[in-house]
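One chain comes next, on its own, written out as structure tokens in the form predicted on its own.
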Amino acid sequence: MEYRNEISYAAIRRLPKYYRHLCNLRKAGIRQISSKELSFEIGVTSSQVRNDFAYFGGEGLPGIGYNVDLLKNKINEFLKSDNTLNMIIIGAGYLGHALAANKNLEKKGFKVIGIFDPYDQFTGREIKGIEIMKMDCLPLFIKRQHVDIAAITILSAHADEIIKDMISLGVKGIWNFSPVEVKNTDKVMIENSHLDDSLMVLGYNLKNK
């Protein structure tokens, strides 16, 4: 697939929202949708929708709009890595367990190959056939296995040191659910996903509705 120009970071963050909405439309049996309808659902202008899709050739037809299946597949092709990305999970509590058990991860190109936890109470148990290991097993594991992403689900200040360890061990991508805010560097890409932040915003909006 040929791309027209450099896509903005803001547009990249919108693409999963488009994709999720298109999947729901497909399930509802809807085959076509206009940029105006998409703009209403995503919260951007119609022209912004058209600009976002033009980058990878997602062009609609005048008076008809976009083919839902075609557009969904184009977004998936654009976002999905050419190869499956191997992921480890640090933290086997409720959140880590939920991630490891998420069947959609592998469908989208992310394979969980290891689960680690600093507390002995979890080690030795299994999630989806993967044994939970102690943290001191990590360096050798990463040395022997190709690890692309580390998902940090430990919700404590100790996550800061763990993230530093992951970077020093050569992990190139961090999916960070901890309360620690981490910035991208030339060595690692970070995606911060702070669940508490979203909940606080929801609470504020409810209070001030």
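What would the structure be for the form predicted in complex with the DNA, given that what you showed me was the form predicted on its own?
Just this one chain is shown here; partners and other molecules are left out.
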């Protein structure tokens, strides 16, 4: 067998969380962990942990638990994180800077190869050794270099146009921080990170506890 059966969407969204926590355990020198301990630490049930891990062959030992390193590698392999993807950042504001400066992204297989801003004020400046370019340069840039993902950090409705441009330029993945709603199509995969949506849920929970 390769994988037990089709992994659920919900389980896939949990994998990065497991991975992150396993990295933390690794750093703390913990080499072995049971589904019960792990589930307690990250706030799910142990059943769920075992079920999720069974998808990619967690290789736990009855009576013992899981080997942290092995599990970490299995998830890494499953997510194909060693297969690096090239990313450009659209928008050189604070959020664009934050993404460009985040070393974790490269560790997890995402390489920032360009930063573009619609306003000229930033042109020529650098973030982490990567020059900020004008949007006009983008079509040629994409022709010359392979771009997998565009991170949209333009926080206005204006992002609408820019996202359409990205898609027509052939970018296959959009990491969208703008307030615009975008849907998956057969041409493009979207991952929305609407930061204030998550804050609003927190607000609701605080007000209704």
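Rigid core: the largest C-alpha set superposing within 1.5 Å between the two forms. Residue numbers count along the first chain shown, from 1. Computed from a prediction, not measured in an experiment: that's the story for all the values here.
Open item on the list: So, superposing on the core, is the move of T45 at the CA at least 2 angstroms between the two forms?
Closed with: Yes, T45 moves 2 Å or more.
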